[in-house]
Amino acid sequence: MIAPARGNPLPEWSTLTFAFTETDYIVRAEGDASREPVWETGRIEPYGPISLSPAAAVLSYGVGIFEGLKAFRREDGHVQLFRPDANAARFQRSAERLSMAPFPVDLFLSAVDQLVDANRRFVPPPGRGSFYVRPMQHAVEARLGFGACHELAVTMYGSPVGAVGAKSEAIRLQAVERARVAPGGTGAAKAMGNYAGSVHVAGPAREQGFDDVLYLDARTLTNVTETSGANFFVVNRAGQLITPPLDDQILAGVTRDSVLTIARDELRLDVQERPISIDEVLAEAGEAFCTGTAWTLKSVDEIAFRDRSVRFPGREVRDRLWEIISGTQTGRRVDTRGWTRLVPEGASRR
């Protein structure tokens, strides 16, 4: 039986966007390194703050990593998650990066159901957006000096978001001879200390009216990486579908592997992983957009870099991937490919 929440209030589901809003439960699991098993159950808990050491390793040092997730309600009204299972494989991944024990991939789909049943309220009517799933690991150890830890706790919230429209706005991106990540570093793993960096670079040019920036490869400072938070494809005069190869300064983002998968499998096209420069962006591509969770599938109208902008109209084929995409997710589509997961009523109670 988990303890009663306060109930908190439901938001109005048509002013929805991709910000916060507290929900009823939350997941907690601890682990410790140095027993057998590791990892515990996960446990649901009433929404509210969690404690921590103020010598916990995550707020001196960064020891913590992040997912992100989505749930969607179908029109028979049924939850189902999208991919969970890529995102547990990545959350591993990522643990044993920053040298912290993995959390297993069947507690961690488990504690996802656990999460997103007890807060089945909050997902929203279909079409009205999603119930955007974050577990987080972080080093929970007291310790001065840093090192692998042995004490971790898993933390699961969610809020529901606005929807991703068939015809969504596209954004500006502001192109900068700066590396997202250092070489070496942590950039293919989903670190908390990735993304804090990023605010003081996008903050300039979201004042000039930009929604992001795109980063250049940290070596050469000449192809393309990723934006502050989602993966950059282009489809160049050829056909081309074009993206950045994954390396220590790339993300394998869930959405990217979806696009990759589709556009080969399923629209037939040419389909290369490969460096693209910046100059090369400019001067060749008809069509740009971007691929996260967040966003799905985001078209990129323009890209400015030194003292040259480019626009990119061309919209068919994010179009057409986005409509196979979404309607997975959703359950609009028969899902052929296993990529979607129901969540159980009563995985919450269990």
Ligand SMILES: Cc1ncc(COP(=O)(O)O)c(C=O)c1O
The other form holds:
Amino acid sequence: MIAPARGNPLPEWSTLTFAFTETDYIVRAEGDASREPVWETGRIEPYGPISLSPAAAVLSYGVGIFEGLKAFRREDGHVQLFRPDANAARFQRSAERLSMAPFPVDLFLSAVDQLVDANRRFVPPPGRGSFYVRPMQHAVEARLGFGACHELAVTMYGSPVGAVGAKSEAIRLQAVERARVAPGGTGAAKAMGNYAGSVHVAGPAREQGFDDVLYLDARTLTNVTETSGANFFVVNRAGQLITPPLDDQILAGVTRDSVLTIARDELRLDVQERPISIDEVLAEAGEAFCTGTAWTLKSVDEIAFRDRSVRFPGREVRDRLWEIISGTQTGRRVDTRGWTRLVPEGASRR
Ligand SMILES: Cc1ncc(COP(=O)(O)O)c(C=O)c1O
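For the form predicted together with the ligand instead of the form predicted on its own, what are the coordinates?
Everything in the complex follows now, all chains and molecules, and the chain you saw is the first one.
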């Protein structure tokens, strides 16, 4: 039996944004790399503060990672997740990059099922948005000096978030002569520290009316990489869909992979994963868009760089991709790739 929660109020579905709403339950699992098995199964707890030693390594050294994925309510009322196995695999890769014992994929999937099932009433109606799941893994061991930690914890919470519709507004980016992460650093992991430093860079751009910054490659300060939290694509005048290749500075987005798969297999586009310079983007692209779980697929209307500003009027490729991806996520389209996972009714009571 799960302990009864406070029963937080449901949000107004029509006004949902990406703002956080408190739900009823979280999931917690403890790990200890000095025992076998390392990880316990996740358990449901009422939503509320979690306690940590003030000496927990995550608090001083940022030994923590996270994920973001979404659950959608279908027209038939069932709730399904989009590619949770891909997030589970990335959660493991991120943990390993931070020298933490990886959380097993089956435990990740059942913990997400439990979380979504326990908070099912917070999953918005079809077309009104989705339920965003935030899994995190932290080194909770009390230690003064830094080093690999045995004592770990996985915590998952969720929040209903708003729909980003087909007509979502295009965004403005400022390309900056800065890198998001260091070469050879943790850029390919979804590590806490990658995000802490980017607020300082994106903040001034936001004050000037941009939605985010577009970072350049740390080694060359020439090629584009990604924004603070989304991958970047362009379509050039020859109709080629181009995105920078995965390396130590780019997070392997699940949406990025979904876009590449659909573009190749279904839309039969000429897809290129290759370095692309900011000069080529500004000179050759007719369409640009960003991809991520939170942002979904956002058309880029304008990129400013140094004293130039270029507009990108194209929307076609983004719109075709979004139709297929959002249709699959919400169950309007048949899932031919096994990308969706039904959240079993009662998963949180097992
Ligand atoms: C730095 C960064 N790049 C790209 C993405 C997009 O990844 P995904 O499509 O898996 O959400 C994210 C979000 O997780 C991110 O934080």
